[in-house]
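One chain is shown next in structure tokens, namely the form predicted on its own.
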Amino acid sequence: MELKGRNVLVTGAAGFIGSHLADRLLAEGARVTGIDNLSEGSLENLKKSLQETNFKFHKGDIRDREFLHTIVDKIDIIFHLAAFTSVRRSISNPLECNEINVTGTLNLLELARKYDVNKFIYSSSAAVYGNTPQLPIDEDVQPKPLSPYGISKLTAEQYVLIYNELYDIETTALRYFNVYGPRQKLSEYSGVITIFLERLKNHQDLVIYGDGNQTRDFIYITDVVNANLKATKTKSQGNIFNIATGDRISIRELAEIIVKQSGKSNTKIIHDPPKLGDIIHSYANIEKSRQKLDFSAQISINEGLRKVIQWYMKN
């Protein structure tokens, strides 16, 4: 689908991924409406988009149906990124997690059905897989989420897919692996790269939990944005896709590259006891994304780290 002139909605637009997506959609000529309740996101992330005449921002919550009614009418494509994202908080507050991630998604799907939205692109998570022994992880692996957060993302996925089957809405679910890049907020869920960079900036040693041999599949933010755009332009409806590089790197090696590229050679890498329940290895099989979504990541871990280190040290 051509994006130029299309009316597009981005939920969670003030967040890390949502703000990058909004910027790119505007560059592609779309008319973009962004919504966010600003509980996690920041208008600072949208300072570029807010200068564009084709961008409108509304503060609001996806749990508020009346608010959403005023937004979704005349929208062609919905990119749904708004979410409760903290694994730890989902364990202490599963009801709120469910209300946002499941009921909020269902609210949007119902309005997409009512207003004949053409496409619905849902941002899911590799957290749905849990600690699977099968590597690389493909989309047919039996999901075994380890938290209410993982369960909520999986449940919302199922709603997204059933709306394609029952109501003929073109829906796609994208399972992100470890996304990193500029604007990523420092938090317990922000990911090890942002945590490492924050410690570097504060002249602190890098802390690895365990021996550092655990591996992850890190994907740069611009590749994630490209995957979302691909989902609008291919016959991918009713499908789930891994969005990752298909490569893995150990946390120890990651730390060593960051120290080297940052030029802070005096930084030590120290080890603490492993975190209970930490997944040892996680990386994706991306063959389905290559074949059906025409997507493959373009930014290597070395190039991506150079970009994010430069940004982080300036900001």
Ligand SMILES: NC(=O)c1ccc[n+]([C@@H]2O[C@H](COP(=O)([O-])OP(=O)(O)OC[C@H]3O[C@@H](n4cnc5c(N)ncnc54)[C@H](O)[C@@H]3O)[C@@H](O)[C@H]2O)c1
Contents of the next structure:
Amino acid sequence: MELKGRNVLVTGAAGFIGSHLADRLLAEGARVTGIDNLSEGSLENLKKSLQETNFKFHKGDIRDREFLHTIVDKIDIIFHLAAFTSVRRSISNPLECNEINVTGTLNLLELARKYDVNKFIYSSSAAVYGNTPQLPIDEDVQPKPLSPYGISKLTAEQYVLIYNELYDIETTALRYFNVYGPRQKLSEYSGVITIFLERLKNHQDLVIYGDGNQTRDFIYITDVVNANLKATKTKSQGNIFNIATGDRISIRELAEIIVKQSGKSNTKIIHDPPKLGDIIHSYANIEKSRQKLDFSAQISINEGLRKVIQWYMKN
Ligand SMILES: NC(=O)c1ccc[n+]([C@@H]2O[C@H](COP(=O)([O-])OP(=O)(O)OC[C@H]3O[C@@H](n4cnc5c(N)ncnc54)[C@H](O)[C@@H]3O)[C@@H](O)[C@H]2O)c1
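Can I get the form predicted in complex with this ligand as well, since the one above is the form predicted on its own?
Now the full complex is given, and it begins with the chain already shown.
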């Protein structure tokens, strides 16, 4: 679907991924409505988008159905990213996680149904897989989430897909692996790259839990945005796709590249005991997204790290 002149809704627009997606959609000529309750996101992330006449922002909550109906007029595509994103906090607060991630998604699907939205693109997560022994992980692996967060993303995915079957809305679920890039917020739940960069900036050692041989599939933010755009253009409906590079890197190697690229060669890499329940290896089989979504990541880990280190040191 051509994006120029289209009305699109981005939920979670003030967040890490949502704000990059909003910037890109505006650059493609779309008319973008962004919503976010600003619980985690920030208007600072939308500094660029907010200057555009094609951008409208509404502060509000996806649990609030009345609010959602006031902001929608004519919408062609919904990109649904707003979520309760903390795995650990979902363990202490499963109800809130479920209300936001499951009921909130259902509220948006109902909105899509009522207003004849053509496409609904859902940001899901590799957390649905849990600690699967099958590597690389393909989309047909039996999901076995390890947290209320993972369960909520999986349940929401099921709703997203059933809306394709029952109501003929073109829905797609994108399972992101570990996303990194500028604007990712530092918190106790941040991804390891953001945590390493923050420590580096503060002249602290980089701490690895365990031996550092655990591996992950890190994907740069612009590739994740590209995957969302591909989902509007290809026949992706009713499908789930892994959004990842298909490559893996160990945490030890990652720490070494970060130290080397930042030029802070006196930073030490130290080891703490492994974290209980930590997933050992995770990387994606990307054949399905390559074939059906026509998507493959373009940014290598070295290039992505270079970009994010540069941004981090400036901001
Ligand atoms: N970052 C990753 O590595 C990663 C990996 C897998 C999946 N995802 C998924 O991608 C999506 C975006 O994640 P992100 O990394 O940009 O996180 P983020 O926390 O930066 O963005 C989420 C945004 O949603 C907003 N939000 C939360 N609850 C809301 C509510 N009830 N109503 C309205 N807005 C609300 C937050 O304020 C925030 O701005 C999420 O759905 C997440 O599950 C992210």
